[in-house]
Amino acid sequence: MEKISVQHLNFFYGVKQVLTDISLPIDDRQITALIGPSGCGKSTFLRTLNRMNDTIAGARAEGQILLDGENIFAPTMEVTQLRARVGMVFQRPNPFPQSVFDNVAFGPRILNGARAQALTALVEASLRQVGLWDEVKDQLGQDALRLSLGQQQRLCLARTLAVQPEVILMDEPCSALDPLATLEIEELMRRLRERYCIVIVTHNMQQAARVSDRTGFFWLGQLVEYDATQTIFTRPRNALTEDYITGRAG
């Protein structure tokens, strides 16, 4: 079922112009893969999806994403109430500078002015959806920093999980872990699928190939390609997406 549909994106910094005529379904409870070369426009894409490029001086949009049929970009959107929808996971882990509790807790004290008893067991209930709680359930006033590379973006996972969005971005969530924690990352994703609409950037082929079950091809900010993720890796249909894929192009 379709979650995310984008309609005719164009996208601009100022003058310059750096998404054209983007247009693709994005499903619930998928995972889709965003791929291509360094400064192709796929991060920018991925912040579109929750507005998170308002915050750049003259950046605009043009076009519609509608998520479950609302245009995001409606003068009565609510930006603040968007964000807790579509949750965002950085490129590096950027956990607060406070306790592994109050990281977690800080979204729906905010948002939900939520009362103690009910932050802890929706802290309790993020952390184990991340896999995290059996590693920190007697740390939780750690200080979050202290948690490994690893920990720490399971952390910021579980804290925008906790919002309890509909849809989780992840902007190359593993490039700054391990193998083995860039594999409990993937392992992560694969479980939230059953229950979220996950949109992640990679630059890693092998990630999107294993993870994935759409797969997007942007090159100079056009979608060149868009399809199964078994199709593009298998069977493209754009000879530029298959010299990308193996190594030709890019």
Second form
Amino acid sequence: MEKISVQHLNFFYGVKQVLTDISLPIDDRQITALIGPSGCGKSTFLRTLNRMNDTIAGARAEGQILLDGENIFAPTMEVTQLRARVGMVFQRPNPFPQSVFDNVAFGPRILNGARAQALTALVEASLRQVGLWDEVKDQLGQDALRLSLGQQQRLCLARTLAVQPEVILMDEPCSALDPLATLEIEELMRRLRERYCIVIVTHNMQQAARVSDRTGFFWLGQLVEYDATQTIFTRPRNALTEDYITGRAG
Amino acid sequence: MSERANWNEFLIGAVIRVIGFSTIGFVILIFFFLLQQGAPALTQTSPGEFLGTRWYPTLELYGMLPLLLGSLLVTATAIVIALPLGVATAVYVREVAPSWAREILKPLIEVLAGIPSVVLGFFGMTMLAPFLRETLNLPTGLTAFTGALILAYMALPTMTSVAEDALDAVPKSYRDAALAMGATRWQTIWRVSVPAARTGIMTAVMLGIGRAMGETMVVLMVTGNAARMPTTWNSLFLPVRTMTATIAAEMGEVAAGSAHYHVLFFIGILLFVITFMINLAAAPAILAKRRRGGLR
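Having gone through the form predicted on its own, I am curious about the other one (the form predicted together with the partner chain); can you provide its structure?
Now the full complex is given, and it begins with the chain already shown.
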């Protein structure tokens, strides 16, 4: 089922065009990976999906992105509500310098001032979803910056889940992590796939091949090829895709 | 040639070292001078008296409590006024103002710190005090509150720029995280940026306290200088006398070497100790900030 439909998206930083005529459907309960060399626009594309680029002066988008059929650039779309529906996990773990509990409770508190009891349950559920509950249940009051980087990244994911989003965007979520922590995150993604629409930007092609259902290949601000991951990695239609995947370009 | 260059290097290094250490030396010398001049107060009068509530040097009554409480009252009120204003200004300059406004505001705020305190005292005496007397219907406008208002204004520039630096040091990734969860700009500021900058804001408060505590000219000019105990809440709107104002007002007329003379120096020691403690209390916050700054 189609969750997001991107139609003829152009994106500019000032006069510089960084995305050119991107169109693609993104399915619900699937993992969509975006690959391509640095500066190809894949992260910018990801950040248009929750309009995080709005915070950059001079950034401008053309075209449409439909979330459940509703254009996210429409004036009736509240950007705070959009971001609550489309959560994001960043490249470097960025928990707030607050306690573990307060980190996860942040979203529910600001969005609807959740009651104390519901909040405790929600925090526990979110931490369980990312497999962190057993590790931190006795130290919920501890400063989140004391956790290991891998734990911090899972905490950030729990913090995003606590908002109860429909879509989760991940911007190279494992690039700061060691291989073991990376495996944990990938394992998590496979589990979360049952309930969420996940879009991941990654430098790591093995990662894209391991976790994703579909893969899009970006090159110089254009979407060169978009297909089932297996097809992309075994029989790409475009010569450029094949060169990149086999390491001859990029 | 090279021998000469070496000699020059050595000379320059030595001069700089001497200058650097001499600053520390001067502070130590000043402290010893204070001790030497203040210590006789302990023998010439009975130190228990210092805790008395009456300061009448002509009757040889040296109760310092009214002075100490006067200083604390004025300082505390000044900080209570200056803290929200300072933080709000810092938030505006750092998080809200467009960059052109920031470029104008930052130097302007720093210029405020350069206004001589006697000018502010004059302003307080001629403008603020009559205004307060009339609007609040007071017997005199020269009150603790008048002094606190002006001290707040004086502490504001330092507090604002320190708080602003602290906000500036908050990583952008925190803000991004909050915004990406659907937080509004205000929620991001009050629930993420300001709490993350709290150690720096504490430093700002400490510096403000130090500034207000040690300020002399303004309090001498606008607080009325009556050495009475500020025991009730409306003391805020009555004259008080601070430790600094006492030294400034009386040192010129006291007989050198008399008990009164030594007691005034003893008050100086007290002030020195208090400001030193405040700086000491601020040190962990400053160091913690530096550590965090090094991390990310």
